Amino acid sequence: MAKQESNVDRIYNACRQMAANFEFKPDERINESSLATKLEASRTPVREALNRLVAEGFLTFQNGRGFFCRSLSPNRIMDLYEARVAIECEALRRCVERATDDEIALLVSYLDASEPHYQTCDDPMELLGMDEKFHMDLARLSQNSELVLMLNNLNDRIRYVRLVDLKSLRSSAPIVASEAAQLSAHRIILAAVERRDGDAAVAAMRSHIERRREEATDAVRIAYSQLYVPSD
């Protein structure tokens, strides 16, 4: 039984990564037979994985037609950013109320240690991972596992466009100028948490997230051009 469960998890994780990275093109119908062959699996665990991904928002299902990759549009990305603002701001309020001084001090220490590398790193994926870690660590201090679960799902669904946006930003601005500004936003947020000033922390978080949301249209356009670039 354990081996069967492990195989199901393997198939699910592979399908989830493919969906998150838009290896299925936006709105593309998914060929279950071809996918099962690619993953060296039967169609039953593949269908189970696809159904889980529908529930998580990575795919859609149409009766009589099958499974489709989620859409990639500015409106959809805006929806995800708005949801992210709502979840992170609520989690941050709970963090201010519930986190211990020692827990906050640990996050300050992480920011102190990561700042030099954050300012000079030229790997967009690593930078995005560091940013997500900071936000997830803050959310965990809310002591609300449902908020953490929802934020993790949103991060996975929006990561592709965020990475495209970050790569574009890095190519058009110096490393220190662009990323130090973002890190400064983290500092402002965390300083407000240290003061137990929920309103200031939430205002800083909202501003931090919404600044990049405004670039969603350009990021989606770039993402489409990358996804559909002709292969040689």
Second form
2 protein chains.
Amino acid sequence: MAKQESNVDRIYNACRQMAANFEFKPDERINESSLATKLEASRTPVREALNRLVAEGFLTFQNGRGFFCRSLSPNRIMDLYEARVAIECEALRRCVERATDDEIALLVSYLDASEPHYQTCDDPMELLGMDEKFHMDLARLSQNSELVLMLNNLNDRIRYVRLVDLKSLRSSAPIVASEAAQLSAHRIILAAVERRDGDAAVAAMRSHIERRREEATDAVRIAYSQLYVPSD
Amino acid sequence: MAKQESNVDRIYNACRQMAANFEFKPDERINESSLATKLEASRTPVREALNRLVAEGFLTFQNGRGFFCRSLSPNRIMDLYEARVAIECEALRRCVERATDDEIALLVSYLDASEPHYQTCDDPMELLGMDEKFHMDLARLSQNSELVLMLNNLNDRIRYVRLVDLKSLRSSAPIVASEAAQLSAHRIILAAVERRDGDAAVAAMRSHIERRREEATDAVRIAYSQLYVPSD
DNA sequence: GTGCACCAAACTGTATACAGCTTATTATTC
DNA sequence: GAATAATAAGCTGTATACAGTTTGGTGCAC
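Can you now output the form predicted in complex with a further copy of the same chain? The one shown was the form predicted on its own.
First the chain shown before, then all remaining chains and molecules of the complex.
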């Protein structure tokens, strides 16, 4: 019962990660043969994986010309942030209705535990990981797997820009200020959930995400410069 | 510049429609060879199309066993309805912010034009088509293509059950009552949009969709009986 | 008759071949 | 020298072949 991860899954996961990290550059054409060689497989399973990624919004496809990386534009990213608002706020509403006190308490203790790390951690990737985990755990309490899947997809498509955004925040503002604000936003949301105050929770969540959305245009600009400069 | 629709697109569209209509029965295993023969193609492009449908939630995939139709369960359908609430309400908020008066007026006149049909039309498919068109047109006014795509996907996955639900409503209640209520819900939503009253619009939309969600369990039960009975 | 082992048929997973289209390069004309 | 046409190279789209796995059926033991 161990052999679950199939070859096409392996290829799919590898490509998904590459696409998420913009290892394929925006609008870049993807060469199936070289990708297949790199992943030590033939073109057939590679194409299957790429087709899934098209349906998930990571790639695009043009008949006769093949697969391309999705483009990276402020508008597109803002759309994704708005979709996040939609999904997370609805999930939150259902969470307030359905989550048990125990489940909420568990999330509170996670927040308690991760709070110190927020202050000391200087790896943006890890910070983002903690942030995403909180949001995903919260969404799971909605008991709606569709919303969870959608949020997971959105997170993966938006991550690169969020990471860039986080880095630029950290360089421009004191760590304590920006991250403490982030953290307290989570506390405010969760406190409202504990009170079973759906409206307050949703309002807090909305403004929490919206704040980041407004930075999207700048973040995309920075992202572009990062993508086309050899290294940092 | 005419030849845009590729072969795999044709196959994809055909399979998507079959999956949406549950021409593949719930949890049924899909035979690639016979499907390929039926669509007059080889297995390769068929598998590519099926992979896209997996990513879109129409099918599932098990390593070594191939593709299966998604299962049909009340919980799953209720999840989809909730996701619809999430997407449509957020789209509506953005629509209230962004739609021009002209765009809204256009939708009002569509509603005026379709109102008579609501009363006279006795084809559930056509009724559902008009309903979906209204919702999609409204969503498009959000100017958020991501939300539009998501809603389109949800509509296609939920359609079969909605159709069954609509048929059963029509047989149990007088046409005028149930459909007039449906129609007036659209009017109420749109009137709130005209007043630029986002909260009222969202509240109306939420209860409009929620009402149908509550019928999901029954509708799925009826759907099953329809699927496994030769004809009506 | 039930459970288990074995076998055969059927189906999936992937490599490969090749036709047709797209893109890049070179040659040609003005 | 720039624009365009012709040509070559490369890449995509799909059929096909075959290996490996799953599934269904048969016979045997109990």
